[in-house]
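Just the one chain here, laid out as structure tokens, in the form predicted alone.
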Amino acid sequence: MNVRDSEAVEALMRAAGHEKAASEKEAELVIINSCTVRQKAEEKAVGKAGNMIAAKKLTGLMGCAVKRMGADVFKRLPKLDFAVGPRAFGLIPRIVAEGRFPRLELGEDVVPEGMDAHVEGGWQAFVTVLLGCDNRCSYCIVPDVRGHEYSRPAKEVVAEVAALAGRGVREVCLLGQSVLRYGVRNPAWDDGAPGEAFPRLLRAIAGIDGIERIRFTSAHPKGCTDELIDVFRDCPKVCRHIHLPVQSGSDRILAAMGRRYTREEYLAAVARLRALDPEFAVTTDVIVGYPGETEADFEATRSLMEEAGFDNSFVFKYSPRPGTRSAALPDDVPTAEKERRDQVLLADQEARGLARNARLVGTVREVMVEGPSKRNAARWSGRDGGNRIVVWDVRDGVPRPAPGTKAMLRITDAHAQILVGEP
């Protein structure tokens, strides 16, 4: 979601006559989109912007830490010359043009301007379709950073996914905090059709000429309905891969936690999908030491994500967000026993997905190409429709797929992050 109000921005930006920099050494403006989800991450944004206003630059700061500080943000930078909550960033523009520092825009539930603003060129496209979140789970200050839910007209979403199609794109990821979640707090769709609004949305996306893939991220169980499930069946183009975060295995953290699914519900969740396809790839998201977690919670975690039998995992240690329910609550886990924890599940899931990847050696897989591999440049690397990493060598010779084309490969080989395969 960051990518995408920061490409937003350069978009926006570029249609006022602004050039982008080629480093921050040459940039005469700077702007630092920021994260508040957790404290690192907003210190790293917060330290960024010293850095910047240090170096003489007009230093913008955006996002999601902005909203959570309010004007304490000029108390920690007080030479900050701007600051734009997550939904304000359409403001950007139009308070460089006018000039008068500092400047201070939080939004509050505002729909932003330009959230079709897209830069030229690229094969793939992030679209957000819902902004904000209801939710209210106990740890998380995303509702409070980024305001109650809106589902963007489904009508403006088709058409802005239809326009990037003439441009040459192919490939989308339509982005909410909860997406499925599309359509229930305001109307997406104006006709009164029957049907649920996201899997519609889906639908009607796949009927659009040039998108061959449609991605979209983060689910939640409670949306794994049957309605959902028979456009995967349906739909070759809606990619068989699904970010499902689960954040802990035991029934009594996910009661604190409020999020309003048992672990037996979430594993059946998990089934579904499954018996669509047994390649089906689920992600998760986990987080270890939260008030109170014992270690036969941690134990019952780990457990589900053997049971789930996740592609991969994000494992985060819990750390309080102010403002959030759990903030009151004694953090009462050590350091050390939230990184052993940690280190525990990160290498359970480093068992888990090679022995997922290993089942794959033989297949065939279509591959979207993405480029040469970031770490070795004789390399070509791409996705398949489950999200994996595919890498290939090409030799000398042998025309280089173009990004954004597709490849069929036979996997060779497999690793607990990546598949290997040759053409």
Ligand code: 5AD
Given for the second form:
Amino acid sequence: MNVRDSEAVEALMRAAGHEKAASEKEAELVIINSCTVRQKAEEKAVGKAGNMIAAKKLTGLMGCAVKRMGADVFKRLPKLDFAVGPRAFGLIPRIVAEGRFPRLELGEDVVPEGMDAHVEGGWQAFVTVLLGCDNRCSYCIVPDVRGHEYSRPAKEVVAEVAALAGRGVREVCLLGQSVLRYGVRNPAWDDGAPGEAFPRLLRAIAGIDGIERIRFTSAHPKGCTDELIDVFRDCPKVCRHIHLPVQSGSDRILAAMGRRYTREEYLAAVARLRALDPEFAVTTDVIVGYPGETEADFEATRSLMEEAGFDNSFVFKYSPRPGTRSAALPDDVPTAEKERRDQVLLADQEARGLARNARLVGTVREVMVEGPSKRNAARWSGRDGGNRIVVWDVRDGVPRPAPGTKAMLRITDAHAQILVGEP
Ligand code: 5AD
Ligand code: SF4
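What would the structure be for the form predicted in complex with the named molecule, given that what you showed me was the form predicted alone?
Now the complete complex, all chains and molecules, led by this one.
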């Protein structure tokens, strides 16, 4: 979400006549986009802004940390030039043009101007479809900083994707904190036609010429309806990957978190996806060390992760956030124990990722080509529909496939995070 918001700001600034500096050193103005989902993320953003101020740059801070701190942001950073909340980024070009500093714009539940601004070029794009979050999980600060849900009108989203396709974009990722709640708080479609809003949106986007792959993130088990699964079955453009944060495998902790599903319901959602396609990629987020998390709760998370057979997972150490319901509870799992649980889950995932990837050896995967591999420029890299990275050697004299085109690779070897293939 922040990557997308930053891109919109870049596009708006370019439209206002600015250029992107070749390096941080050469920049006259630096805008830091901040996250406050965990305390460390906020400290990092504020620290970076402090460094830019010390380097005498015109400095702006945007994003969730600004909304959390409010006017206190100027106590932390007295020489900050401007600060804008996560739904106020559209004001940045005007703020810079007016030059009246310091300036603070928190922007309550507004729809940011320039929501549909994109930087030219590239074959991939993020498109925000749902702003804010109304789920109010006990540990999460997102609803406080990103505000209430607002679903952008489907017509507007479809027009934006069609325009992107016209500019050469072939893969879109639809964004929302809990994107399957698209159309729940406010209607997204104005034609009164039946059907759930998000599955309908996927089908409409699948009908746009030039768009070859559609992804979305993040999902919630409550939204994994039959209608959604039908879309995966019917629309080959919709990638068979779901990022489905589970957070915990213990029913007691899930209830305390206010996640509104049980372990059993979560696993049933995964099973329905894998019944459609055994290679359906399922990835997740997990929090370790939630207040009161016992060894038994932790072991329940471990076993759930094994049962779900996650293709990848992101583990976070619990961080109390001011104003959230869980911040009132004692943060009673010691840091060293959070660290240990984190390491255990990482090691489990390494082994599980390897085992899941090993099943693909000998099969042919369709990948979208990304370009030279980051680690080894003699290798090419792409991703399959499940978001798995596939790398292959490019032989001298053989034309290299262009980024954003599709290639078929036979998988010859598997690692936990990477598949190796040959054309
Ligand atoms: N502490 C630790 N992790 C958190 N997340 C959200 N809030 C917190 C918190 N207070 C994690 C969740 C979410 C991911 C984006 O960040 O796992 O899915
Ligand atoms: Fe936070 Fe829960 Fe909303 Fe995700 S769904 S952003 S964890 S409140």
